[in-house]
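Single chain ahead, by itself, as structure tokens, in the form predicted on its own.
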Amino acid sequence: MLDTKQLSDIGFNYVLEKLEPCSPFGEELKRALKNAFYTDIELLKNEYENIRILSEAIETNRDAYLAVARALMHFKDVRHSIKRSESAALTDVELFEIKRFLMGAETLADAAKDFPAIEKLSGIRIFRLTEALDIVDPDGMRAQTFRLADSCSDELARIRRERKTVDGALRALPAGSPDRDALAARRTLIAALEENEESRLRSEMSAALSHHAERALELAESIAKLDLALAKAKLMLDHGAVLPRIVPLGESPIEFTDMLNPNTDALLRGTGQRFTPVSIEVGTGSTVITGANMGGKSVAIKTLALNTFLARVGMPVFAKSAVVPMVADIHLLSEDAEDSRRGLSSFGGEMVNFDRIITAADAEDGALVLLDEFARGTNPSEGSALVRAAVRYFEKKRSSFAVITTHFDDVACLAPTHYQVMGLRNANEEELDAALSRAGGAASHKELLARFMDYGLFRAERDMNPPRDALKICRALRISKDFLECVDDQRIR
């Protein structure tokens, strides 16, 4: 499973920031998304159908949607108090908050009447709990306050009448009157009697509420699901995402057409650039992506990780279209792993993590394994051998969807599917050189180079080795001419 740092690196946290539930119930489900892989394909399909229904309703009936969203904003999480009612007497504050929750349910149910799409949703049912509301609001005033009214019991009404009489008598007595002490003592006794009666009434009210606790918790769960599904639908509409087609494992490869990474896209747009959409098909066994360094291999593999993860947790994906099988898990090895406490080098840490991944993948059926520039921490000869071995390993097992990026030669020929990053393949060198000549420092050169770089993938022949863009990139970045002449001398030899 992807850890917290990896989720951030692939752009998942950025997507979460764009997901905006209105209620604390929806926010809780949002926070749990990082651990919310669906295990039941029908439940996952139902979630996507709910999002589809809601997205269409938002577009056609926006005012009604806004009324539902406003109703969701006024909820407070009272589930702890609801559960506590089954074993203890609630405080005035807790009873007030439950009253507001139940009144909010009435408001939401009213708003839902004008947004009939909610009735079509699977696993979500918005309903009133009027009987429970009557318990905490026996006068039926539906005021946004809570106080045990005199009508709650004859004894409470009698005590409060007596307290009012004593309070009046105390106010009427002059200062220093010998009768004040007796009246004050009587006032203290009445206050104690009032508190005892109120405590008894709160216990009775809590006990009566406890009979509605299960239904109230069911309602809170439905509110959470509705809120999050609405947020997903809104995200999809606002950011051009789509709903993937979910299929059983073994029915189809992973397929994405014109896939985007919204986090990377936002960063590029900030510099006047655009994200190049990535299209890819990944079957079981090994798929190899080759390309020069800085060519976009890491972007492609993280974009694939992000969108596959989104699909498996019931989120819209950022692509033109997508077909996603029920992959068991996602494993990503994308950075040098160093564990100095165990005396491991970055290469040693990488290999330990790789071993963990293949052990986990072997125990699963249909995991997505992503290896970005695997074995780059050792010498090229041994690194190339390790990458070729990894390709053979996953191709032989064919129980995982393995994607391996590399710039080593003679690797792609071992896999049935080979993609290559376009890189500077179609760049006009004269235009690039002219633009770089007009640029300022190294940072400007790097930004300009990125504008000429094509980060898209194309299906390549298996025997096609990675492009030789390294020297082009060095020249574009205005690396020392004397050094590059030394490189040319070495190539001649």
The other form holds:
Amino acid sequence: MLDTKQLSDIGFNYVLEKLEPCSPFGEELKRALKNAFYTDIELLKNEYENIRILSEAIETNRDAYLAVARALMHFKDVRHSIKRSESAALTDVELFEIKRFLMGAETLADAAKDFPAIEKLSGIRIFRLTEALDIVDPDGMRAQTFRLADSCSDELARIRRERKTVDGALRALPAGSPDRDALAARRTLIAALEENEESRLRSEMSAALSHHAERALELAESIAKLDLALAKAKLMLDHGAVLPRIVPLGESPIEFTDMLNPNTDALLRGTGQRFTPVSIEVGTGSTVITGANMGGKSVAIKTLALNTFLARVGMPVFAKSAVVPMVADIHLLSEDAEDSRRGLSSFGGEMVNFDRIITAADAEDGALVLLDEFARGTNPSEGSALVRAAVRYFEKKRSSFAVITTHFDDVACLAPTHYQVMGLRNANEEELDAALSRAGGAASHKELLARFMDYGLFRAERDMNPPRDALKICRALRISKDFLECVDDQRIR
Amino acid sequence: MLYELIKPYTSVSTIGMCKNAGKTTALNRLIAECAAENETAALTSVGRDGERSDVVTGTKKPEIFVYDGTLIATAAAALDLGDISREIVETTGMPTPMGEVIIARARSDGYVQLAGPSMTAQIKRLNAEFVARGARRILIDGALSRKSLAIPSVSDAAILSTGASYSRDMKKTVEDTAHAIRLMSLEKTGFDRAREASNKKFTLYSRDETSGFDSAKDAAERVRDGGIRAVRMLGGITDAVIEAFFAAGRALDEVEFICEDGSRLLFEKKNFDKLLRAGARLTALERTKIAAVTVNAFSAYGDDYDAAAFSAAVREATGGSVPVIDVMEG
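With the form predicted on its own already on screen, would you show the form predicted in complex with the partner chain?
To see the whole picture, the full complex is given below, headed by that same chain.
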């Protein structure tokens, strides 16, 4: 399972920020998304179908969509008061909020008439509760405020008439008048009588409302689902995301074409760069990604984690197209500063986490296991042995979708699928060198290098080892010449 | 009439020098006078700290009397302590210890208990809600003493209530009242650089430089190094802060001390006088307009003053700068 920090690292929080439901109901579903893996494939497919229907309707009928969004914006969460009507007399403030909710339902139902897509959605029914509204607004005035109307009972009307008379009489009396005290006492008494009668009427009203409580809660749930699905559709349209094709386990590998990490993309755009889309196909067993330092292996793995996660919680994904099986869970093992703070060496911490992950994945059918630069913290010969073992382990088990990034040699040959990051493979070295000579300062060197680096993945031969780019990168970064000469001496030896 | 004095201002805060200074009496007078002018008034208060326990237990009876049509914003539990016939107008989502702040309209005359929000931004939002619902005059029941909100940013003017309950010694009451008025009506600064945004507690300005500090001690040390023309101080300024500047031991005769507004100066009069003697200038980003001072010669503790002498003394001590009204006079 991805923890809160990992969800933030892979860019999920960034995507959540872009998801903007209008109502507190939708907002609540949004907050629960991080724990909302679908278990029923049909429900997940239905959700995507809902998003598809809504996104088409938003594009063809923008004004009607905006009217629906406006109607959603005015809701407050009154579910607590609705439930309370079943056991207690509501206060006037609660009745006010329920009246607003019921009037909001009328407005939403009106807006929905011009946005017929809503009728085609599965699991979402928007309806009016006019009978309930008539209980809290018997005169049918439909004012935005709440007060028990005089017409609620003859007694209430009588008390209020008398109160008006006494108020008027009190106002007319001069300040020091001897009649004042008696009249003021009368006023206090009438106020109490009015409160008693109102309280009795509020009990009656609450009891009558309670018969509609169940339907009102159903409506609130539908409003939540509609609101969130609309927000997802809007996000998809605004950010060029797509709906993944969801398949049962065993039917297809995980396939993403030209996927993006919108969080990383936004950071890159801040420095004038763009995210290089990543295409990948991951089946059960092991898939290995190798590549240069600074080449974006970690970004690729996080982007895969993010988009697979999005597909499992019913969100649009950031890619040109995607096929996602019902993976049971997602595990990510990457360098984690937390462990070293907790006192474990980074290697020790990594192995403890690794053990936890393989134990969990072993108990699950079809988990996505992502190991980023596994065993990088130990010596290369043992480190490489550990990575090779991991590749073998997942190949043998065949129950998980394992993706392992490494720059160790002789790992990829053990896996059926090997991707390599393009890195500087296609960079014109003369051009790079010329550009670097023109640039000043270490920061701009790094930036320039990033611009020549190709972060895309390509399907590599199994026996192809990671590229020898480390020294190329050092030279490009204009690392001290004296030092680089020492490096050359070492290599000659 | 108080009404005539507040007529130019849409929103007015009431502030009391102490409990029983006559603040509620002044507020009730204003409400009644607005009603007599057929003005729709709107009422709220700045929190309810000092009296909260009384309010919650219900031992304190609501004392504010409003008229049919008045808008009020008060916490849900306080709303139930009143006896007006009411219409619920809006729920604000602003939390208080007594529940969410609710906007209601009085549909009869009657008593209300005010327990409004305690943040400046919330009072500002209520002001806007009131105006949107047709309020012509907004009255804000402020806190006791000056330990209140930035009055100029929530209201156009203030009424200060003082009375015999403040001290048995009339001279002290008069002096402290005059001092409070002097602080609140501090001159508005002409030093425009002090209006730049920064959230540092202290911002120091030399001829060419601006530097920010969060501790008074660090700021005072910088003042000692010389060349500082102005010190802008955000939030409440206590004796400890002012004493830190004295401790730095440099003549302050060329320094302008700028606070947000006079209600934020919480230090004692002796330190105020000492600061002025040191040659410092005190100014404010915003000036509170004091529309009137109300006096109440009756003490809740039995040591009443002579009403005429008290009024005259306050009038003299304030040098005729503000109207003085005796709220207990008919």
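Positions refer to the first chain, counted from 1. Only the largest set of C-alpha atoms that superpose within 1.5 Å between the two forms is called the rigid core. Everything numeric in this text was worked out from a predicted model, so none of it was measured.
Enquirer: Aligning on the core only, does the CA of R180 end up 2 angstroms or more away between the two forms?
Expert: Yes, shifts by 2 Å or more.
Enquirer: Once you line up the core, how about L237: does its CA shift reach 2 Å between the two forms?
Expert: Stays below the 2 Å threshold, so no.
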